[in-house]
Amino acid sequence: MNQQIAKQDRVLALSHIGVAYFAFLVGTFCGLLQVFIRNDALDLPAWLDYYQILTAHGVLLALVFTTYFIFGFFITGMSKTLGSFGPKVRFVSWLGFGVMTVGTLLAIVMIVSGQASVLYTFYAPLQASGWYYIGLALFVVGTWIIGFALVGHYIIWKREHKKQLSPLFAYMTIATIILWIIACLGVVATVLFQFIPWAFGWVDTINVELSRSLFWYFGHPLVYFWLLPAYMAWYVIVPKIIGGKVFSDSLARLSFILFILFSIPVGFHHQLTEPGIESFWKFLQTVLTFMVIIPSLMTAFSLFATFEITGRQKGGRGLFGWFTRLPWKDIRFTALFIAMFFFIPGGAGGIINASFQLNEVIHNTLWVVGHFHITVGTPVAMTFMGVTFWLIPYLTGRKLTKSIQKLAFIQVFSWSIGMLLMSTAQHILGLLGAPRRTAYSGYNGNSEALKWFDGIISNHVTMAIGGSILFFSAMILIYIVFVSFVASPKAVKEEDFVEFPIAESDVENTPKFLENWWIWIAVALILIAIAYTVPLSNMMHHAPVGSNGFKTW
């Protein structure tokens, strides 16, 4: 029998998801404006700046939408697999939600008022209002509070179930929270000790190289904070939807451990073109960057093993007969499968970004923008969309109607087409040399540079068409979310209730040491110390003259 989680936990989860989709609505509108500005088809009013909407687009979608949705997903899954939250866990979670929301509102007010057009990476020496950085700090602190509440819920369960391995969903949630907390140490350090004192004028200058290094200490594992919840859906949700089991509980848990170890000490591969970091440390972190391919391939192997085993159990014959037995008419599966497919070119592009010589070619170009969209905007965002289709009806107790399912297919396919057009154009233009982080650059009318934009795919019109399709798709999704929240018929009969699909995972042969978190936290900290202690020490002890703040808008 399908069972909803406790009402108080449902309200908590829905509050997170509601904020996530409000941010998604505004953030995608900002994205639509950008593609038309770059196409010279739109002029903004004097009070609104391109870099304002670029900053809002990045912060609202990459930080606010993803983080609120992830915690809404975690709250639901933890309550489902470990039991209802106690009053203390619930109170602390609401406290975290409140702190995170105050921080979000403060940061957004600063962006809208034109005092924080410093883009998503807020690189120094660009200087925003000090209140913007305080907003970011509160946002991170809020996530930590919620994270600690979920860890507390997990500890209570472990005390009551001594010597038992936790359910796979809960295990993966804790692994992701550990990664998030360790990763945030870098951005917390630079915001508290560098940006806030500098922005309020308590110190005159900032060590730019140190601030960027601390940002990317956080910025790269941030990608895995987005990806791991998607992997959770692929590992735990998809097998249940297709009628199978988790291929290997041990392999799934080990892959998450490896993501913690190999995703954090690699930030320098975002700074390969910057001076001030010795080549050895860049090389070391590049090697560690490529190590993350191991758990990625383990995940791909596990998922396709699950697909093949389940497909053959359903009568699939021949080399690929099992493929046709997968439930392609179920949007819960199809959305997530397309998301996985997009991760193939996304991952391949990541290898290019992390390579010394190839990075020289694409570093400051639109290629990186295309890579970001085809990685975060598709595998991550589309997985979240696929989860949304059943998660909100599960939490609200409403039906997932046939009309909404048909609409969901249109939404997923239109998002795929729009992203394919826009990101392909960005990749090609990036290879040719078109810059990123600019409203537009035609290199002062240089005829050779303008030829870049003459191709059928490689032009700003293609980007604008792709962006428009994406916005159209986003509005369909907002409609689905709205209907799922308040307008779909209430489920009354048992068969009308939407389930939270959790696949069976056999823990009989899973080694207990995989859940000894102290071992893995210690190994992660040792790797971080090896990769960062000497270069960060050099940046502080041999610091160049610091920089004053600049406002270019």
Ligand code: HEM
Contents of the next structure:
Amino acid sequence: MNQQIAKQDRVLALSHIGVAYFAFLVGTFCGLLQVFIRNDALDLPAWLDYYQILTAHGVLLALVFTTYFIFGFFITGMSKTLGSFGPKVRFVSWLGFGVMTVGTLLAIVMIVSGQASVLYTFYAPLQASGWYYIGLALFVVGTWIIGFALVGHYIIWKREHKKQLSPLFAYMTIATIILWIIACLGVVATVLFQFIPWAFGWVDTINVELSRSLFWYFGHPLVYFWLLPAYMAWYVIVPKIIGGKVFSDSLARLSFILFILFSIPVGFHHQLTEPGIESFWKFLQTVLTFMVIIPSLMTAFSLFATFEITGRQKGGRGLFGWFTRLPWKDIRFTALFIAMFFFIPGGAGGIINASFQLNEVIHNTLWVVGHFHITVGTPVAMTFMGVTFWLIPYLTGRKLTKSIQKLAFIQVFSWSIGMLLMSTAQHILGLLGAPRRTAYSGYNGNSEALKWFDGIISNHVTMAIGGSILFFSAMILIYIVFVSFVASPKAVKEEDFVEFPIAESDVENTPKFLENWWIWIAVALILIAIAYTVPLSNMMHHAPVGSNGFKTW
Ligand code: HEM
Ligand SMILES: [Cu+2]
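Okay, that is the form predicted on its own; can I get the form predicted together with the named molecule now?
First the chain shown before, then all remaining chains and molecules of the complex.
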């Protein structure tokens, strides 16, 4: 029997998903403009500039779309696996949603009115209006409030189920929230104590190096805040869709713990080319960066183990016969499988980015843009798309019709093709030296710069073609979202209801200490202290003169 969660929880989740897709709509439109501007095929009117659009693109897609979607997914899954929210949890969740949305709107208004073209990384000494930073701060505080609501719901469940391990979905949600809260400490510190006083003119200068380091203390785990919910779908939802079980409950939980431990004390790998940080600390953080390979390979191993075991149970023979038994015609599976597949070149590129000498070659080039479009823009975003296809109908009680499923295949395939073209072009252009974040791509006819326009794949035109296909795909998705929200026929018969697929997970053999969060929080904080205390205190005590604010637009 498939049960829908309580109506009020559904409304809460749908509100988050609605905002997510509104951001997606505007954000991908900005992306379309960007590829044409870089290709010199489009000039913007005087009142709009490239960096304004690029800021909107980064904020709307990387921050707003992802975060709202993730919370919509968490709310649904927590209500499904732990039972309906009580009135308090519900109230606090709405409060968080409200604060987050006020913050988002404030930040967007500042971007649109041209007072915050500082890109989503808001590097000092670029200086936006102080209200932009207040918007960002409210946004983060809002996520914390919802996070606390979900943790509260979990604590209530734990009290009623003493000595029991929580369901895997809830466990992973709590792990992700713990990671998020620890990570945000960095961005909150720099925004509250550095950016806001400086932007409002209460102090004249800012310590640039410190602000960047605190930003990346947050910026790297931010990536894992996007990725872990995608991993949740891979670990918990995919096995159910293919008719199997979670490969190993303890392995899944352990890998999430390792992600918490190894994704925070590593921010310096974004600052390898920056002076002011001793090479020893860069080295240490790079070593810790590579540790993340352990839980990543654990994840890959256990997913393929589930695929193989299930495929063989369904009669697949020989070395790879099981592969053909997977439900390729089921978009809920295929979308997620392709998403995982993109993570292979994404992970390989990440190893390159994190390596000292290779980073020297690709730092601040279009390579990096190619990299995050095949990590966040595809494995994460496409997993969210694959989840969206059933999650919205599940929440609205509407049917997932045959024609929508067909359209969903077209959407996923066009996104893959667009991304392959765009991101391959970006990777190669980056190797040739094309900078990222620039509207000015011709460089007065410089011969090196002109080469960026005449390769086959290594070409700004290829990038624009890929970007256009992506935008086309995004519009199909918006159509699917719209239809599943309001237009598909309501499910009446039992078999028409769309399910929330959650695989069976064998908790029996899982050691209890994996759910003793205090141990893991303590270990995480110790690692962070080792990696950051000395270099951050050096930055404060031996700081050069601070910088005034600059407005380059
Ligand atoms: C229609 C789909 C998309 C297109 C055409 C597109 C295009 C682009 C282009 C051309 C740039 C580089 C601009 C430059 O460096 O000058 C860019 C940057 C970026 N994109 Fe996308 N993108 C799309 C979807 C996405 C998605 C789904 C995400 C994340 C969920 C994303 C996240 C980002 C981020 C974070 C940046 C960096 C912004 C910055 O440098 O400040 N994009 N995009
Ligand atoms: Cu990183």
